[in-house]
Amino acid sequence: MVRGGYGLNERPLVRILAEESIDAFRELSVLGVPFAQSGGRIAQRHLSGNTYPRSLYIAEGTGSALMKALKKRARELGVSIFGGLRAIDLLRDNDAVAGALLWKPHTATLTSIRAGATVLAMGGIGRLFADSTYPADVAADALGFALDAGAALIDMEFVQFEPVVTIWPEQCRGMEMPTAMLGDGAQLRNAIGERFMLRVNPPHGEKHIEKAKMALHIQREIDEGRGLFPGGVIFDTTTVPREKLESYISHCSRLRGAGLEPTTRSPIVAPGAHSVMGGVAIDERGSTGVPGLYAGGESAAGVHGASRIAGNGCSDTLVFGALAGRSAARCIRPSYCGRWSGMEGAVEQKLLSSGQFPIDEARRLKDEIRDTVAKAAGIWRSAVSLEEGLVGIGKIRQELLDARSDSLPSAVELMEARRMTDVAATVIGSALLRTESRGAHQRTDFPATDELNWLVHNEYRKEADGRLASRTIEVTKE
């Protein structure tokens, strides 16, 4: 992990992930998660950037199977689950977090969840980029909530671009082709039919290379004119043995549903914004340093360093989600008794105000934010694009600060857009500050890695006046 993260990983967190992944697997097995088997043993896939096959999976869909088992266990334990609600802000008691305010979309219903401990597990930057693999309802809220609550964000410049995101057939656009399939025999080819990964990564080709480097090589093929319309390379599924190909049930089903038979024809793929190595800084307990607030999964940062190796996303979610949950359960703060109405009123006052700001205008500005971030901090960065991006985000932010909502849905969109500008500024600002190339952060004007000056984290916090302040902090190596 440390090699794959270019030395920026927080070592205590790496140790936790390495050791507690085993416990997570055992716990999930007891809950009945049907991990794939081969020859009477648990099957393991060989993902990009890994020396050995080590990734467990469920052929019908790993994420959905995990969620099904965990939801079933939650119901058995009597956990209250509130479906169809959207978190719109945290409840604050001075410097502590005391729960969250939720909204039921398309209604005027607000629900206050009062909590002695709160865990942020809402994903990372989400749809902060114009073209992203994220679900449409994830828009960097967790990171914006954390900033507003007084927590720090670190490593926000390290945005990983998934190397093989489907762009054709159109019906499958945005679907990630599994890098595990490359380990099973799929190949990448450019417009002239060349298996170009053998040229750039001999003798392994598509194997033994991390995602960040693979994405850069694919983008270079496209930029230098060796891509196919509409701007990608061939993900050759026809070279995968039939029995292995059919084990990717959901991918084969979607491709066939779009009229493409993967045993005889291949999709076209290109890099797409996928995940962020940065996020809320946490300690070994999953604490953000803000009383009552914890974070896990992609909302949290520090374990992956400058690049996340394939297969560690799900492990991160399971291990640090459990870690944050255990810590939150042990450290529940006392009841706030008569102070609830004041905390809830403060959020509602921020949410509802007079004036006119149509919801379509808020959505237009969110699209502008995404376009600005994509142009400024895409897979290749430079001082020129980053400085222009900061200016652009600043203008949008001022327009949002001056705006007032005219309805509850508009107010929610407005608050979300404001948080997006804050998080976008940390992504672009961190990328501008880091005058080197490392992992998922690549500067065309600073192509070398600078071990002397940049083996540090960029940290952002929000000041009392709303300004974002940055500094560098050392990496914990013990």
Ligand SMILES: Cc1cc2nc3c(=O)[nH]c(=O)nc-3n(C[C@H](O)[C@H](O)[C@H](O)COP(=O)(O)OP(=O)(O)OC[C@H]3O[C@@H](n4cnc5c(N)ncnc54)[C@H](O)[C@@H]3O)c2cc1C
Given for the second form:
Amino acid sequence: MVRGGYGLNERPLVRILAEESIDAFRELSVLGVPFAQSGGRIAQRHLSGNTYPRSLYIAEGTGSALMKALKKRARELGVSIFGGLRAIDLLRDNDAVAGALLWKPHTATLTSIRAGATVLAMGGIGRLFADSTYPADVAADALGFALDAGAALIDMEFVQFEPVVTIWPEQCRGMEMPTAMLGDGAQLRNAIGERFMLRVNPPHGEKHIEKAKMALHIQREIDEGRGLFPGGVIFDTTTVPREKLESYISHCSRLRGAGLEPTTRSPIVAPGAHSVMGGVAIDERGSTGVPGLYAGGESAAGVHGASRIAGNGCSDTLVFGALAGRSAARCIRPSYCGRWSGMEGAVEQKLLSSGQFPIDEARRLKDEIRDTVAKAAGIWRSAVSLEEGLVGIGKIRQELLDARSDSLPSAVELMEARRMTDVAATVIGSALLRTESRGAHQRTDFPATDELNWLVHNEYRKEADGRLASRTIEVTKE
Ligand SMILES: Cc1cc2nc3c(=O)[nH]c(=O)nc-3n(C[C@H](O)[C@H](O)[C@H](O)COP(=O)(O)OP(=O)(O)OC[C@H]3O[C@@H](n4cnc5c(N)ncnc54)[C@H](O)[C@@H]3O)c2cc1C
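Now show me the form predicted in complex with the ligand, since the one above was the form predicted on its own.
Below: every chain and molecule of the assembly, starting with the one above.
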């Protein structure tokens, strides 16, 4: 992990992930998660960047099977689940977090949840980038909440671009082709039919290379004119043995649904913004350092360093989600009876102010933020694009700060958009500060890795006046 993360990984968190993944697997097995088997043993796929086949899976869809088992267990334990609500702000009791304010779009109503401990588990930056592989409802909220609450974000410049996101057939646009399939025999080819990965990564080709590097090689083929319309390379599924190919049930069925038979024809893929290695800084208990606030999964940062090894996203979520949950349960703060109305009033006051801002305009500004981030901090970055991006985000932010709304739906959009600008500024700002190339952060103006000056994290916090302040902090190596 440390090699794959280019040395920026927080070692105590790496140790926890390495040691506790096995426990997570055992726990899930006990809950009845039907991991795929082969020859009487649990099957393991060989993902890119990994030395050994070590990835467990469920052919029908790993994520949905895990969620099904965990939800069933939560119901058995009597956990209350409120659906259809979005968290739009945290409730604050001086320096501490005391719950969250939720928004129900269907009924345009607010609900507050009072909590002795709160866990941020709302994913990473997701749709902060135009054309991301993430679901539309993951939009950097957790990171914006953390900044507002006084927590720190680290490593925000490290955005991983998934190397093989489908761009054709159109109906499958945005579908990530599994890098595991490359381990099972799929090949990448450019417009002249060349298996270019053998040229750039001899003798392994598509294997033994981490995703971030593979994405760079694919992008270079496209940029240098060896791509196919509409701007990608061939993900050759026809070279995968039939039995292995059919084990990717959901991918095969989506391709067939779009009229492409993967045993005889292949989709076209290109890199797409995927996930962020950075996020909320946590300690070994999942605490953010803000009383009452914990973070886990993709909201939290530190374990992956400058690049996440394929397969580690899910293990991270399971291990650090559980860790944050356990710590939160242990550290429930005393009840705040009596002060609730003040706390709720403060949040509502922050939300609403007299004025009218069209909701469509707020949504348009969100799209503009996404486009600006994608242009400024794409797979290749330079001082020019990053400086332009910071100026662009600054302008949008000012427009949002000047906007007023006394209608709840548009006030909620405005609040979310303002938070997006904060997180966007940390992504672009960190990328500008880091004058080197490392892992998922590649500068065309600073192509070399600078071990002397840059084996450190970029950290961002929000000052009392709302300004974002950055500094570098040491990596914990013990
Ligand atoms: C296409 C794709 C393929 C992937 N493949 C793999 C893989 O093969 N192996 C692997 O290890 N990892 C993979 N990953 C990464 C892995 O899915 C993530 O690391 C993991 O899902 C992160 O879990 P999480 O719970 O932290 O966040 P998420 O799974 O992103 O969940 C966040 C949740 O928070 C909710 N949410 C967000 N904002 C709010 C809000 N304001 N209020 C209320 N709820 C909110 C969202 O609806 C969502 O349900 C993949 C990711 C994607 C997108």
